[in-house]
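One chain is shown next in structure tokens, namely the form predicted alone.
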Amino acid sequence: MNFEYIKVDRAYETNVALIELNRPKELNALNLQLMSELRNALIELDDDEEVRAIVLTGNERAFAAGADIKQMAGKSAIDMLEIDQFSTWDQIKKTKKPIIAAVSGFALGGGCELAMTCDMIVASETAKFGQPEIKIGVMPGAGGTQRLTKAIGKVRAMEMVLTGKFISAEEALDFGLINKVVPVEMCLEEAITLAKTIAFQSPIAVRLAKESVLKAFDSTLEQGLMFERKNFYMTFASEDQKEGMNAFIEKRKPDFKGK
């Protein structure tokens, strides 16, 4: 995979591949080439049985410090929909593994969307997460009024969103939007470890697993239960449920294989 704004390692030995934001003098603006190259990069890792977990990561200035502005400034209505930046952004979305985020600096606009798009957010000390579009006389566009609100509230998503305020990394994760926060020189390597224990379970079982954890965000508790009835169903026709089960009644590490 070569791309321009963008790395990828995929690192074999843990199951854990690396993508990592690269527009450091733009501190990672999400332009549409970036956003495309995320895209075929996440399909790509996606169909990849080697790997079983997804770390996302900028620098130490910022995850992502917004979108763009450039690129928009000066377009119409009809342009935006022409554009239709936001397909790519649902491709995002339906990524089958685990994405970590690995936040250091800034995640404001499109970085703190993307940043909530992924399964979990780990944070440096460093961190500052925000929804300033109201500053530039926009909203949020790519969930930031959704996903902001399901994870910390309507009083403080409305606060965030109609202010453009920004709250540090122990706020977020009082707030409950990210699982951690490390020192800066800690954060890639704690989400790394986080996606490698993620990596060792069952490819299967995660997959329906998160599958399922998703479904709450948009069903009722009921349609939500009898969606996560079925995944769990259907983890007894894997190979790895039987080699879990042994595993855990003869003592030892299970070995899954994905089937």
The other form holds:
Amino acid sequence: MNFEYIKVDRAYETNVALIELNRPKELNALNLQLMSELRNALIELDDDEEVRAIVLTGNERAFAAGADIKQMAGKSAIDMLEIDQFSTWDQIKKTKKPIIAAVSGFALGGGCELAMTCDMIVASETAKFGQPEIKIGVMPGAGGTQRLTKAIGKVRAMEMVLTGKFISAEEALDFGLINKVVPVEMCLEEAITLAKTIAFQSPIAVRLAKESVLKAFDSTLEQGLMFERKNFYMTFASEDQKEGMNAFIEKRKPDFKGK
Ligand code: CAA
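If the structure you just shared is the form predicted alone, then what does the corresponding form predicted in complex with acetoacetyl-coenzyme A look like?
Once more the chain from above appears, this time first in line as the rest of the complex follows.
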């Protein structure tokens, strides 16, 4: 995989892959090429049997400061429609393997939306989350009004989206937007540790469980419960279910093969 704006490292010994956003001078502003590279990397990693969890990170100053304003500034509505930049973002939510965002510095606009599209967020004490699009005459376009509202509730989302104010990592933790806050030098390591814990589990059970949690966002409770039940039964079609339950009974660690 050859990329200009991202770096990909497959740490096979731990079954965890790392994607680093790499446009540091522009605070990792998410231009079309970067997002297309990210989509392609996620498709490849999702297809790679050796990879069981993915960590997505930026650098200490910025996870990502949003969609690339310079690239969008002169565009018309029809240009935006034709470019359809958010269709590349759809791959992130389609990725079957868990993605953990490790966020330091700015996670703004599309950067905050990108982090929220991941399955979990580990943030450093320096992280700042925000949807400041209102200050440049637009509004969030990649899930900011929807995922943020579902994560932190209407009044807090309304304040962030309508005023553009940033929230700290501590506030984000308090609001339920992120999983944990750690010192900046621990952020990536902590996200990788979380990813390794997931990578140790049955990849089939992880995939079905992730699918089921996400189902809660767009189904009624009854539909979600039925979906969950079917996925639970489906895990019994795997060798990993036998391995996991037998290992428990035999008082040993399971060795999940993803079969
Ligand atoms: N797009 C393009 N370039 C960006 C950018 C963005 N979103 N964010 C930062 N940059 C560039 C700056 O233009 C600057 O480039 P130059 O050195 O060439 O001037 C460089 O990155 C460093 O940025 P600053 O000098 O501004 O750094 P700062 O520390 O003074 O401020 C900041 C940091 C508060 C994050 C500020 O850069 C900022 O407000 N950025 C824009 C944030 C924003 O509005 N994001 C939403 C974008 S729209 C969107 O994301 C739509 C959507 O829903 C998908």
